[in-house]
Amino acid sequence: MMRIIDELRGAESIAISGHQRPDGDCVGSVMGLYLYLKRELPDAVIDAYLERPADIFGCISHIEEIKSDFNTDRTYDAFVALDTVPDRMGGAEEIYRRARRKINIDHHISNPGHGDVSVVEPERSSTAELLYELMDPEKIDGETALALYVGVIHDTGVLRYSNTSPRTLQIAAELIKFGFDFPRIIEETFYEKTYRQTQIMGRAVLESMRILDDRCIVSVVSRRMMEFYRAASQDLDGIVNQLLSVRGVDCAIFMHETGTLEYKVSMRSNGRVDVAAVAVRFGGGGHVRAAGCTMNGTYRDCINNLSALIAEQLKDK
């Protein structure tokens, strides 16, 4: 397997980015690589670009150095795209396009690969796990380890989703050897919710509905509801997983309104539905059990279009 440092040695400027609305794996991977390269290539200019991460990731060292303003004329020698495809990078996409050398590292099955060097391994639990394999373990320090650990636990549901492999557990064990307070990190970044988050989650669950012989559950949060609770998109994390925990449900759909007749869709499955295949049909992507997309139309139209594809899969099973 290649070493990421070998692909970047000689580059005087390097940009790193991930996808819009960055989750734990995206933030952990971007910051893990950023911290690793800052140590290994001290003479290079290294910049990390992301939409502003949620406050819960404040435990990651130097996270305040992430650039959330994408207005730059710099042409980087290399750009490392993590956990994403170009059209999901948002403001960083143009910076990626201008870069002289493009490297893609991802674990999403919907990613066909892009750039000059592409490492896409869908069997990996997370991009953070894959990044660990591309680093020299003897050159990883505690700050990098903590960032990668955040990525691993968020994309594995704290090592309880089916994408957790024996290798995932081995890597997690190697990371916690650095001695950081991993129980606190799990609690504060994965489980702990603000009162506002708890309120809007309760509302979303209360107003959910079951369809397709009760095997699918759907909930929608409107912009008006978001305004009522003074909630941001980050406050919606965890709702779709909560919906999937309902007994008898094979697939959960959570939608929130992002614009006029525009919805951000998150889907989760227990394995009986390939939600990545559904998301791809609407320009999204993800994994068999976790995927998302953006859809246009009324929420009823969106639900009807999604449920028609889900129903086909459930009928086959």
Ligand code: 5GP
Contents of the next structure:
Amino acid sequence: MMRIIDELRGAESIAISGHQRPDGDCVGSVMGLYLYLKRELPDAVIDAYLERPADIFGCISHIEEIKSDFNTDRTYDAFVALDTVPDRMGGAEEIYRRARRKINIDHHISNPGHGDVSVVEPERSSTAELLYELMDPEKIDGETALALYVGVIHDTGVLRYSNTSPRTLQIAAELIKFGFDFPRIIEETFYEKTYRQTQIMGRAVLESMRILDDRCIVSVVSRRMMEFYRAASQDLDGIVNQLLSVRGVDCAIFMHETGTLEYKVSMRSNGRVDVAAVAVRFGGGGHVRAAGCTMNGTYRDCINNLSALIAEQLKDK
Ligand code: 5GP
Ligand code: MN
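How about the form predicted together with this ligand, since we already have the form predicted alone?
What follows is the whole complex; the chain from before opens it.
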């Protein structure tokens, strides 16, 4: 397997980025690689670009160094894209396009490969796990380890989802050897919710409905509701997983309004439905059990379009 450092040696400037609305794996991977390269290539300019990460990720060292202003004239010698395809990079896509050498590292089954060097391993729990394999374990320090650990924890639902392999657990074991306070990190970044997050989750659960013979559960949060609870998109993380945990449900759909007749869709399944295949049909992507897309239309139209594809899959089973 390639070593990330071999691909970057000689580069005087390196940009690292991930996807819009960065989740724990995206933030943890970007910061893990950023901290690693800062130490390994001290003479290079290394910049990490991401939309502003949620406050919970404040446990990651130097997170305040992330650049959320994507306006730059710089042409980087190398660009490392983590956990994403170009059209999901948001403001960083321009920087990616201009970069002299493009490296793609991802674990999404829907990533078809892009750039000059492409490492896509869909069987990996997380991009953070894959990145660990591309690093020299001797060169990883506690700050890098913590960032990667956050990535692994978030994409595996704390080492619980079926994407967790024996290797994932081995890597997690190596990472916690650095001695950071992992129970606190799990609690504060994964489980703990603000009061308003808890309230809007309650509301979304209360107003959910089951369709397709109760095998699919759906809930929608409108702009008005988000304003009422003063909730941002990031405050809705975890709702779709909560919906999937209802007994008898094979598939959960959670949508929130992001603009006029525009919805961000999150889907989860227990494996009986391939939600990545559904999301890809609407320009999104993800994994078999967790995927998403952005859709236009009324929420009824969106649900009808999604549920038609899900019904087709369920009728085969
Ligand atoms: P979530 O529902 O947590 O936002 O995303 C679930 C999974 O689907 C994640 O792996 C995420 O990266 C992926 N995903 C969510 N939305 C999109 C999208 O619009 N495009 C692509 N390509 N992947 C998405
Ligand atoms: Mn990921």
